[in-house]
Each structure stands twice: as C-alpha cells, then as structure tokens.
Amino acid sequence: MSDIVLEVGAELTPKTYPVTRASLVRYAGASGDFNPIHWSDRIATAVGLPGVIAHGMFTMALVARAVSEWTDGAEVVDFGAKFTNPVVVPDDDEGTSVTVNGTVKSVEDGLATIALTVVSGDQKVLGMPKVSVRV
C-alpha cells in the first residue's frame, strides 16, 4: 500500500536503493546503453570522471521507482530533473546507494506535485527535481 498522505508539506519516507557495479551491467542489458564509462574505471578516468558512473536514466529509474512506492503506482503526468553530479559506482560487492526523499509541494486540479531531493552519499546528483502525479 502507498505510504503518500496528499498534503502539502507532507515530507514522504526516505526511500534508499543500492547501486553496484552488477546494477550497472543489468540496466546496460536493459537498456542496450553500453557507454563504456559504465564499466570500465580506465575510460571513465580518461574522459575526466572520477571513477565508473550509473547511467542518468537509471537514477531516474530509482527515482520513479520510490514515487510508484510511495503513491502505489498512481500514473505520473510530469517527471523531470536536471544531472548535476553522477553517482560514482566504486568496483566492491557493496557499491553505493540512491536516496530519494519527497515533500509534496502541491494537490489541486487532480494532481499531486512533490518536490524531490536525490542524493549518493552526501552529494545531491539531481538538480529541480520534482515528479507530479494524478490523484
């Protein structure tokens, strides 16, 4: 069951989802995206990254993934953000994790709008994030 109470400045639970280098290769399969600064430290460090990055389409992944978690798969009308910072995938069994926290912001004419904050580690990786969704 969704755990959203539609009110404005209803601050909705945390939602945390590991990211490994094995999460990496799966959504690669998935998603046909083979960029090879989702695997490989030495061309991800070549081209100025700090290590092997997640795909940006998979941290918005997450972050639909809490939004469906939290509204019970209410349908989402409007879904966006900017890529600020990537999430740096470190080559170890337990890797790095996404948190994905939400405040709704507003609820009229049927939609509820909740602004989101996306964080790996203490970075935030999305800038404006924000999801609206139908009630």
Second form
Amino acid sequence: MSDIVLEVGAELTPKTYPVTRASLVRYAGASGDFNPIHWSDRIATAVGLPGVIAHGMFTMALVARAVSEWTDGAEVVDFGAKFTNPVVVPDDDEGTSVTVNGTVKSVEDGLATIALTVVSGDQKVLGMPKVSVRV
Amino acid sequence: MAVDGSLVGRAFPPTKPYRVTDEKVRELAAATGMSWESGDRVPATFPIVLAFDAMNAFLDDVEVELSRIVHGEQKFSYVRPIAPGDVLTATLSVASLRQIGGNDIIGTISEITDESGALVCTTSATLVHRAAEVA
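Form predicted alone done; form predicted together with its partner chain now:
All chains and molecules follow, beginning with the one already shown.
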C-alpha cells in the first residue's frame, strides 16, 4: 500500500537505496547500456571523469522505484530529470547510495505532480527532477 | 571532432520490434532492487531499453565513441502505460545540436510506438559528447 495520501504539500518518506559496482553491472546488462564509463576505472578516468559513475538512467530508475513505493504503483504520465552531478561508485563492498525525497506540488485534473530532491552523499545529483502520476 | 550540424531534423530508421516480456521487466526491476510480479505496473523508465537501442544505432552511424558520451537529461512522456505483450519500436530523430566548450550537446527524441503504430511514449535524451582532452 502507499504510505501517504497524495495531497498538496505532503512530504513523502525519503527512500535510500544502495549503489555498488555490482548494481551497475546488473543495470548495464538489463538496460543494454554498456558504456565503459559505468564499469571501467581506466576508461572513465581517461575521458576525464572522477571514476566509474552510475548510469544516469540507473539513478532515474531508483527514483521511479521510490515513486512506485510512495504511490502504490500509480501510473506515471511524465517523468524527467537532468543529470547534473555524477554518482561516483567506488570499487568496494559499500559502494555509495542515492536518497530520494519528494513533495507533492500539485494535484489537479487527475494528476499529482511530485517535486523531487535526489542526493548522493551531500550532493544533489539530479537537476529539476519531476514526476506526474495519475491519481 | 564536432558532430555534423546537418544531423538536426534527421530521423533514423526504426528499431526492430521488441516484445515486452514478464522476464525482461522482472530483470530490469530486479536491477534496481525491486521485486516485480506479473500484473504489477511496468517501471516508468522501461522504454530506455528501446531508446538505448536507437541511440546506439545513431552513435554508430555518426561514428561517435560511446565512452565520450555522458547522459545529460532524459524525459518520458506517456500516452499510455506499457504492459507485457506490447510489441514496441523506437524511432529516433535529432532535435537539436549545439557546441559548448568543445562539447557537442545532442538533443534526441525517440518515439515509442506499438504494433498498430500508435504512440505509447515519447522519450527525449540530451547526450553530451565530451571533447577529447587537449594535449
């Protein structure tokens, strides 16, 4: 069941999900995005990145998971985000994590719009992430 | 190497029809730590599987090295939810192209259509083609 009624101003329970190198390998296989910046330190650093970074789409998929958990699987009508800061994933057992916060901005015409804040460590990783679900 | 500006407005051939199966949806959901059962809603970012197919074909065509691509932005706008059994095709077109600091900022739009040709989802991606380091 959803853990909150979608009414304007409602703060949704933050969700934190782990991100390890294993997550990235698994997501690469499932999604078909085999860009080596998501699995090779050598290539990631050669193109000027701080290290292996999570797929932006993996982070976005975690946000979709949070929205699904908040809304008991409501139908998503619009979903978008900018990938403003990379999620660097160290090659150790802990990896890193992504935390998704949401606030209901509006509920009208059968759609609830949720403004999101998505952070890894102290840094926001998505710019202007927003989702609309059918209610 | 800059990407050729004449690409703007160009549509690439549609991807091969893709049948959405329970197994594939479960695999992609599991990659984000979700358990997914038949009848559950397909995760909102699922069309990326098709969009990547289209993007890879596009990047091959314009001879861009995948490791120099960083995802800048992604949006999904749904006409209807995707369900297992759907047979989907993605058609990518280049919407915009600009150069900033030697990087190409490539805007793409992929239309996801079903077997009848009806639009299911429009997904737009901004791809940042990073310039090679200056020696």
